[in-house]
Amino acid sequence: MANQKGGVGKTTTTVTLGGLLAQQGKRVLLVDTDPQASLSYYFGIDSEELSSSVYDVFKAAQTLDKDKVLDCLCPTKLDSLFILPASMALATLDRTMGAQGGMGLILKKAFALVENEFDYVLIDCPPVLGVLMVNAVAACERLLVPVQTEFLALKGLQRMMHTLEIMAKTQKREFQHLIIPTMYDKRVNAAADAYKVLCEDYKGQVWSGVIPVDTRFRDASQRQSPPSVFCPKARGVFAYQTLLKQLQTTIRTI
């Protein structure tokens, strides 16, 4: 889940499918790499507080073994649902690292590790472009990305997806990509233009669906459960089901 541009729902879509998947008896792993910690935080996980993080497998990166990769997780109220979580250190990754070699594959090379312990692995990623995005992107088969139905956003968007081009020409390979609109109000006719802007600007790249507008994950989010799991009959979780749906169409398991 990436996008140059904060509030999108990057979080909220990382929980939400990982939840689903969860309840599908999938083996799942949330990555959290965004410095700020809110995927961390959402599940009551205190980044300052932690012996081990996401960091941690970045420091290791010479020596990364599948158990110095396992002992960074945490376990979640879900049984199949674990969390690689933030810290704060993650913010002085590209000053401290950014210009090491190989430092863009680290992640890819640590999920190798755990391919066998884990189904799907959903990463959240900070809105800045750095060494932390750059990984994730490295790392995924799919990336998508969440935008808000607000014409701000869509200028967010447009940085995302130049990002993306530079991306495939250093690496050599295409990213497959589907931009997820996200807090949709059908009430509000600036929604709908931004929607419309999004399709035409876009085409092809676009879910055919959009997330709306639903108080229900906020209220999720305080009980630090997934919206699937506190409140399964909501208009947003139906929402994400549907795309979830589609997503595992087109999408292997690892």
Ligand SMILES: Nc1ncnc2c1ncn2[C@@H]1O[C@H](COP(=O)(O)OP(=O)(O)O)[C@@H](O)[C@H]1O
Contents of the next structure:
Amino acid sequence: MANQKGGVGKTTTTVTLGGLLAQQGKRVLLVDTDPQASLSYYFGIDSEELSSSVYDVFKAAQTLDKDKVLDCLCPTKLDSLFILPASMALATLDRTMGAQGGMGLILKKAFALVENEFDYVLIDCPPVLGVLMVNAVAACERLLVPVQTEFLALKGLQRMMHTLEIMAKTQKREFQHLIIPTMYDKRVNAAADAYKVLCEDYKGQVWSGVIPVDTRFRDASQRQSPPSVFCPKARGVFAYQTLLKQLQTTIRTI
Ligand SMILES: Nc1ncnc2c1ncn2[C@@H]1O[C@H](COP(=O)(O)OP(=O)(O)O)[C@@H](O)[C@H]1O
Ligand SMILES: [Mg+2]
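Could I have the structure of this protein in the form predicted together with the ligand, to go alongside the form predicted alone above?
Now the full complex is given, and it begins with the chain already shown.
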């Protein structure tokens, strides 16, 4: 889940899709690469009290093995849902490691080590372009780009898509990406206008549905449960279920 703009629904998309997948019985790993650690807090994990986090994966990059990666994971209330939490120390990565070569593939290598343990790995990105986002994008098979259906968010999307183009060039690969319109408020004309512009500007790259604005998402985050557990009948959860179904039927790798 990537977008350089904050507050567009990256973390909500990660936790909701993760919850739905775990309820299908899939073994799911959620990865928090945002130093603000919203995803970790979502599951009641206080990142400052942790003995290990995704930061330790970066620190041990040269000597990483399967057990070291597994040691950094935390369980959640759902049996098959695990999280690789973030910590504030992540914010220092760009300064301390940003200039070193070969830093961009650490997460990809770490996930390869635990690939047999999980059916899905969902990575929640920070809203900044740096070592963490580069690692997340390089590690993923498919990118979901949540974007709020409002004009300011569309400006932010331009920046994100430009970043993707540059990364595709340097990594010599195409990124399969899907733009997910979020927080869509059908009562607001500006939302409908922004949605129209989004579909015109990014033809063929926008999911055919929308995630509606739904206050239940905020309630779920307070309860530290994935929305699909806390409010399974919410219309927002239903929309994510539709999205997941489409992703699972159209993509072999998912
Ligand atoms: N569809 C939605 N309807 C209403 N509120 C939402 C929706 N999606 C996310 N939110 C809320 O908006 C805020 C920002 O969402 P979040 O997923 O944290 O964005 P990001 O990770 O991109 O910064 C959170 O408080 C979240 O609960
Ligand atoms: Mg977030």
